[in-house]
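Here's a solo chain for you in structure tokens, the form predicted alone.
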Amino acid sequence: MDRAALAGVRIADFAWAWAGAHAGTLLAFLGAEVIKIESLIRPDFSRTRSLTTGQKFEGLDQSAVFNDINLGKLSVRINLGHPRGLELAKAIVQISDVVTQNWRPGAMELFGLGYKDLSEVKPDIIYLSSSAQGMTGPEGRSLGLAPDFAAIGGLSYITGYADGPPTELAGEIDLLSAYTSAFAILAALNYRQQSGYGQHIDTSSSEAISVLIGEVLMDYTMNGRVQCRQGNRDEFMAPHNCYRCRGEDKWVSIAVGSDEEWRAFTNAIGNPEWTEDPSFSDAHSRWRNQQQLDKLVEDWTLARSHYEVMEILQQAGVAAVPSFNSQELYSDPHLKERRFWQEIEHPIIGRQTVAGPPWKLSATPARVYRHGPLLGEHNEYVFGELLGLPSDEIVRLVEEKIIY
């Protein structure tokens, strides 16, 4: 069998909502022992309702959304409010690779579970600090949720259409902050292995977020200039917009970046008159008269399916591809074939399809290994056979509201 890439790390994970706890979750795609540390006195807020849908979930083990985001995860309840909780969770991370949290700025510290606190447990530990701005500076005590983070990471105020305000975007750019401070806590275990050092990683998820435009930061750096929102056009190509397609709210994006694509695209609608205007002979063209272009094609794509224009544009080298809606995306033939969308049985709420790891690995294959946990649903695995507590001290434990 296929050894998981982080086969032998453990990860004592302190994160919770979505930033911070999902990142933990790639790496437990990775063959990571991903501890969750949590409790019944302040549950995961995503074990109780969805801010993205507004659904509230009767119990802390019935939440889909909670399992989607743990999914791969151990979980233990640990009463971090009481000394000998405390010391569980040290003696947790003494047993670790990696702490990862995103808990409120100097918070982690109020505890005594700190950067210099856990590096004296475990002098090698690789610390993830997750939050809105960073821990320095002057905004390093900001709090944030992941429309604060687009909107001062600055993709907001470039997405949306030019007449119409920035657009308010949520779950995705907490997603897109996990997968930064994943990818961080890789290079700091090839570093750790190569060096032996440990380190501390102060992710700012609104960073995460500006270094997705890049470009547009050095414009404004090099050139002075400030760009705004233009909905789906291109600075340069034309045509390239999202056109409406037969059908109640179906939609096709269209990319032309040459003239040679231009060509295959006029080749493949049929060669139409309008293809032959002067207005359209070049791409500079296309693009100072792109408002006419635009209605042009949308004229092609309205009598056609989004699918049939994807089939016919994508066959003739252009880029073209839907804008799928939920059930489009779970029917996908490419994703069914990649193995995207995977089942798991959960015991309190069901089977549930997932979305699965999102790389594609040949000798250390990726996978969903299990469902999200249950609250505490492994205090006897961690607190016996790894910490290797006696049977009725853990009882004992419990009965104290430490193990809570």
Contents of the next structure:
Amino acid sequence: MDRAALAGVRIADFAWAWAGAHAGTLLAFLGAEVIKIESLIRPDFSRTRSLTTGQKFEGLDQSAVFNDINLGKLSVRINLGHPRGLELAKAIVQISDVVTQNWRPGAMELFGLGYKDLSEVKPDIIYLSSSAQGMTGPEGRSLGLAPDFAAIGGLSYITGYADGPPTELAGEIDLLSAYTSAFAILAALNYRQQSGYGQHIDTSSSEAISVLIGEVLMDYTMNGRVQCRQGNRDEFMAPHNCYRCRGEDKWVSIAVGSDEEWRAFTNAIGNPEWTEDPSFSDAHSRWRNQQQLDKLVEDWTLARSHYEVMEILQQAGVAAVPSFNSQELYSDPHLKERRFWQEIEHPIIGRQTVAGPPWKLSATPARVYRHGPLLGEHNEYVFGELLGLPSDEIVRLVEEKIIY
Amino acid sequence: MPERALGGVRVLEYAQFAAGPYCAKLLADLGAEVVKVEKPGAGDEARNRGPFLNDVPHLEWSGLFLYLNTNKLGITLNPEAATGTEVFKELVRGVDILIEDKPPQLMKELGLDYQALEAANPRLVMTSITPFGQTGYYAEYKAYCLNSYHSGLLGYLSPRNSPNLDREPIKAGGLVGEYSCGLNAALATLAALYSQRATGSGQHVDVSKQESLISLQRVFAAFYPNQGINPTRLAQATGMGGVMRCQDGYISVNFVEDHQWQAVVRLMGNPSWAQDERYKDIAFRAAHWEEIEPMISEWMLSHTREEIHRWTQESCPSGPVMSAEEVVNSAQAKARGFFTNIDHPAAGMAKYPTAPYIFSETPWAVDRSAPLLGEHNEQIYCGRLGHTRQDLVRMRQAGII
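Based on the form predicted alone presented above, generate the structure block for the form predicted together with its partner chain.
The complete assembly is shown below, putting the previous chain first.
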């Protein structure tokens, strides 16, 4: 087997839910050994409930959501409220390179698991804290979930129809926070590789959204302008929208960015008379008259499937892509060719189809190494093999509800 | 001066607009030296996009360009001209990382694909960011920000909580999809750099924008194969609140746990309707959301975002929906130094967002403002590659730089 990019990197993962937990999974895709530290007292939230649908799961090992968000990790059960449990957690940290956590700011410190505590155990540890608004400032103890990060970050306000309310955003917001944390950890790992030093990283999930709308924030700081919602519209381009196609709830996105693309577009649709209308003769007039233009474009798309529209326009050099749904993405020939979807066997819920790692690395391929772990599935390996506890002691710790 | 996390790392950027430049910016902000290659004369497409300072279009006044290219050096080069290709390879020999966003076929035709560049520099980490990746049926398909967003499920699911499917699915505001792909690419690039420093060999990192975006909604994306369900943007009550209207705008409040619901009931003044024990169950609340929502709304509408946020924070996650103005002026942003003033020779002083993480040992920092078009030609071509100033004149006249 090829070497993994993060071969030899071990992560003690105290994070949970989505924003915190998925950072570890991204690093596990890249070959890090991620040990998730949980307990019956506080199992990961997504083991019991889906925050996206509200769905409840029966046992602690039956959540497809948990599986997907925690792919590739190992799991141990530790009662962190017990002094011996705390010792076990610290022993794991001692043999780890990275700690991740997204408890409410201050909570890890109460348990004696703050950066100070753990850097005494492992001086070069990289310790990533992720929280709603960061650990400092007046909101430094804030509680938040994904829709709150998007709201505070400024993205909800600018997402929606021009005549509609701001949009609630969820799943992708959590995962953007996870990607941000994983990026920051990798920067710190690179630094440690060169210098030998670890450090603490304080990530704000709301700021992780704000940095993605930099130009919108700069429009305010430079020009005093507060941008608002505008659906699919662009500042300059038209056509630039989703157009209804044949079938139920089928849409294609079309964006025309230059006069050259406009000519390619009109040729591809057979130069109907309206394309000669002076109200569409240059980019600015098309933009000004885009409402009228959108109707005419849709008259053409309505008679075709969204795949047909993509094929016709892409052949002509025009950017047109369906607004794909889950079913279409699963059967899409392009993604099949790239082997994007992968199957993984889960001991309780059976075979699951999951999105593979979102990068193809030629020398150190990223992989979905294993299913999301059962609660405590790797107690034996971690306590026995890695920490060297004799098996009778492990049995005793289980009986005393320290491994719990 | 504190150390930089990526000090000593050399990066060449041959990318434009938002995704590739954001990827390189993330590295530059942590101390990598990024040399950005722009088209002679016109420069990066982002230079022609707003917001422009004072709404005056100018190559050096685009807020988008300024933000995405702070901390980089800028040179002009046309790698599509024969001499340009050679110069490009010279540049590649001296870097650890190349970030590019050109159609795969074009890079091959120019002799600048990974195979060719690996021969020139075996340690090279080459990160390619394209709409559909390096391989597959759609590899050469075009996609702007709008198209990519819709290619990766995020569009189809938006706007969340639509009352019906009559209206078109939409993209998120701004260029969030593009930035997100840049972040995803930067993550993989640093993993490849880590591996390069451990083993001495580089590699090609193929990032598809479509796959990057699907992965951000990976749970919904896998609904169809696993459950036969095709999620849509239709409203689906979860019984845990969400973005709701209040007196001075909108606020997101979430009550997932029983105690959180109880807290909201207390805040509403223990109204008689909420005493029904069954409401404690999130599933019951979800099933009866249509009855509950107007009653919660009534309470919300008589209070401001600040009041509701302060009160609910005792036990519930919450967040006011904030405009750009409010984000910039928030006390939290000030306390964390989330914005910083940067002086640019053409655009002057402006406030820029910084970074969403505070590193204790290797802080984010501004070393320089975004480059003027071709600002560092002499420094790089003469200082680093050893060309003479006369060479530069000739290359300029040939349209290569």
